[in-house]
Every structure is written in C-alpha cells, then in structure tokens.
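Below you'll find only one chain, the form predicted on its own, shown as structure tokens.
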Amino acid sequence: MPPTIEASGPNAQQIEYWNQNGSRWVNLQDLIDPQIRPLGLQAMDAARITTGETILDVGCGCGDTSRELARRVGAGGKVTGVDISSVMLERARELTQRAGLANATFRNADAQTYRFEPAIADLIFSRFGVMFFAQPDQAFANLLTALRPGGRLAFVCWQQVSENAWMFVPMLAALQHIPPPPLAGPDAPGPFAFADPEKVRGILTRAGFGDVAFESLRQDLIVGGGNNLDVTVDFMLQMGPTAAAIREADLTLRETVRTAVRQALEPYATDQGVRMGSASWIVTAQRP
C-alpha cells in the first residue's frame, strides 16, 4: 500500500475508512464512474469552465473528474485532484499518466485542514466528494482561502436517499431480511449529509461564500455502468446503504438478501443495463 497521510485531526475516522476501503472503490471504478459521470459533467457545465483556469478537484478519488477537468482547461490550465485515500490516488495517477494529461496532478491531503496556497484557484469542484467532512463549516472556510476573489465553487451531492431509487429500492429489499445499520446523526458525514439545501446554504454562507444556488438534478442512471442484472446486483451489495446493512448482517442471510435485491432490481433491467432514478443537487457559489 502506498504511504498515506496520518489518520489524525477532525477527519481521522474518514481518513482511516477511505484508506482501508479504497481498494474496493478502485476495484469497482469501472462500474461507478460510468454510472455517475453524467451528473459530474452537468455540474462541470454549471461551473462555466474556461481554458487556462486552475481548478482544485476535491475528493477526486480515482481521478475520473480530474481528467475531464484537465481536458476542459486545456494545456494552459492546471487541475489538482485532492483526496485522503492514497490507494485511490495511486490509481488516479496511473490512469492520468496513461491518458497523457500532464496538466493534472494529485495531492494526498485532507481538504478540511490542508494549508492550500492562498488565492490559487479559479474553481473548486467536487463530484460527490464534499459530504464527508466532520466539520464542514471549517472545511469550506479553508477551501475558500484557496480561491481567488471572484473564484467559483461547484459540486454535486445527493438528495435524500428516498429520492434515489437506485439506492432506496435495493436497500428496502435487503431490510426485509436484515436489520438496518445504526443510524448516523443528522450532522454526521456521509453520502446524504448535504441532502438538505438550507443546511448546505448555511454552511457555505458561514464559510464566506456568496451567490449560493441550487439546481435539482433528477434523471435515470445506468446502475453499475451498463452491466447485466447479476453483475449489477453484486455491485449494489458492495456499496451504498445496502452494503452497509449487509456488513452488519448474519452471513447465513446474505444469499437470501441477494435474491431479494435481484428481484427488486429486475423490473428496471433493460438492454442497456439496469436503469433507475436518481436525485442530486448541483450547488454553485462564489468567493466575493
């Protein structure tokens, strides 16, 4: 395993988690990226990216968004992908080098506490990477320092789980047979931590951002990147709230749960893959 930042500070638990579990996300990358890429592309369009800009890509993971951002800013621009998972960044560097994108680099750092060079970026971007801060007010205040005056923020985050059929339907099927995992607190980091737009508006406003705006994005996703039903079921059992419930379950029930999840997803299967609804927010803001 490549060296990683120390699991310390307010996000120590997240640093530990994403380094212990990063290899799972690397292994699933070919299924995850095609599924959520369309949402990230729409957030990039909302960010009004121009050639020559400098961008920080927060929570970049395996670098799919960083590579697209690098293409959009061109050779005269620069993209720095930031993530706490050294495992995922190793994959990001490998794929970016293979793509020949010399204007994209990666930094293993905690964006909540890392001392960025002041006023270096035209844009801070994230695709589902900013909902995991233990102290989001402080995290966004720190990120603000990296933006030039007039610089922009754009990210995409999930709405409530009940609005995301691709996660909610398999989760309900699983919970017919196993108990739910422990509930996280309302302010705990996690995939749905930014589901409430007024909560997010408050975080960004307190951090110093202005012109905070939300666009509701509702569209079908090809779950698991267009694979067949059985591959998609296995994928859903390894990530998201369904996977969290299964990790706490009795091993003897796992095949029962898999059958229930397969039956729940079967009506959504098409020739192009399993197609299910999603709901997310595109959030934009600006440094005054």
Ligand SMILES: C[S@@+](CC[C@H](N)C(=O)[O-])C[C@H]1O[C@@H](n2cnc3c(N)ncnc32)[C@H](O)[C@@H]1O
The other form holds:
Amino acid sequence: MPPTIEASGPNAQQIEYWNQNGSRWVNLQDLIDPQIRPLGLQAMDAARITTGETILDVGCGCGDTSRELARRVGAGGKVTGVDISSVMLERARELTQRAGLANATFRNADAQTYRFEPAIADLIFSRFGVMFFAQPDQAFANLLTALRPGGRLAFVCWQQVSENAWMFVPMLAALQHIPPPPLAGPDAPGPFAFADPEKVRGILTRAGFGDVAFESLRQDLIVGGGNNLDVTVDFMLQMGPTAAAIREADLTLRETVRTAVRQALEPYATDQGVRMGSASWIVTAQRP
Ligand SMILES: C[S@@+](CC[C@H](N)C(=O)[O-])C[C@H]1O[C@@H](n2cnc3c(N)ncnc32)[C@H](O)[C@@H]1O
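Form predicted together with this ligand, following the form predicted on its own:
Whole complex next, starting from this chain.
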C-alpha cells in the first residue's frame, strides 16, 4: 500500500475529511456511480478525447471516470487519477486492476499543491472533484502547469442546491425537524462552491486558462442508481446536505427525519427507481 499523504497544507481539512469519510463513499459508490455517470460521460464528450491522449482525472475518488477515460484513450494513452483520499484510491486501484486497465494509474496527492510534471497532459478532467480547493486560484494555476500548451480542461460541477431537486427536496424535508448545519461562507470549499459561472470564469481566467465555456445540464437523475424507495432514502440520509444536517442533530429525531424524507421522495418513485431533477455545469477551457 503506497504511503498516505499527510493532512497538512492549505487543504488539510479536506484531506482529513475525505480520508475519515472515504470509507462511507466507498460503501456508497455502487449507488453513486450509476446516478452521476451520465453527467460524467457528457463532460467527457465535451472534452473531445482522442486515442493516445494523456489525461489527469482530478479528484477521481473510486476511479469510475478514470476507467472510462482509460477506455477512451486506448492502450496507447494514459490516465492518472489524482486524489487526496487514500481509502477511495485503494478501491480505485482494486477496481481498475479487476477491469484489466493497465493504462490507468493513481496518485495520492493534493491537486492544488502537487508538483506535476510540466506540460504532461493533453486533458485535465474532473467529475465533481474540483470544488474542494481552499484556494481555487492557486489550484487551477498549478493544474495549468501540468497541461501542454493547447491542452484542454473539462469538468462537471453542481449548480446551486436549490436547482438540484434530488438534494434540495430531501434537505427541506429534514430541516422541518432539525436545525440546518452551520452555514459555510460563499467561498468555502464544498459541492456548491462552483455554482456561480462568473466566479468560476474568474478563477480560471486568473489561473491563465482561455476559451472558458459553460454548458448547463438540466436533467433527471436516477437517485441512488435505481434502488427502491427505502434504499434510496437511506442513501440520501448519508449523502450531501441532508447528511450534514443529520450529523449535527439530536439522535432521537432520526426516525422522524427518515419518515419526512421518505414522504418527500415518494412522489418521485418510479419502476426504474427514484427519478429527480438535477442541474450541473459542464465547464471547458484551454491552456493558450
Ligand atoms: C464528490 S467526490 C467525487 C469523486 C469522483 N470524481 C466521482 O465522481 O465519483 C470529490 C473527490 O475530490 C477529492 N478531492 C478533494 N479535494 C482534493 C484535492 N485538493 N486534490 C485531489 N483530490 C481532491 C476527494 O477526495 C473526493 O474523492
């Protein structure tokens, strides 16, 4: 097992969080991957990948996207998944070996501060893995150095929580019974840190990227990957803003919260699973 990075530097809090909570993500990954896979695939399509390319997959987690990127670049190409969570990377390595994809490897590193080999990559890709930097300007300036001139950036990130029914509806139901979690500042790292396209455009432009473009994706997702209502409710109680509120709450209220969340999700239950709206951005840019 390669050594785990220390929880130090500007992202020490996130390193601690994603290592302490990484096993929860690993356990839920079979439900998360099918839910968000369509969004990642659309971001890959926007990245116009060709065979033989070298790609960095930033915040790759358990490596679902790294494996698909490795298939797209073929045996002559190369994918490196970078993540601060050693627990999630352990799972990524295991699944990638099982898939027989020798052209995908993983590195336990902080993408904001890691000294990448200069101009190594044709593409920097991420599925929901770039919103957690303490200093996004510095992080993207660092990532830019890893791109060859003319190299591309493509990632998918969430729009505002209120635009994402799949997170907002259960959260509002839970908040009828428990207090909201402590409010994070507008620039705090987190899933919605890149919801404002003008803010993201500023970060990327200051970092030195050009041709910054946004495509709005608004589409239904099969929440929790197509399981029945009860499994999906349990999934939502462990995910995102609802889970954050529950972690702080009085234990005796959990059953009440669960019932409220179940009632809120019930109208969205279909034969294929719980189907709810989402909104995300596909962001693309280029190193001049
Ligand atoms: C929401 S998860 C997404 C994981 C994966 N991309 C997926 O779609 O399943 C965010 C990921 O970003 C990683 N991450 C957060 N900050 C990071 C940083 N500074 N450098 C590298 N990875 C980071 C986390 O460890 C986590 O795996």
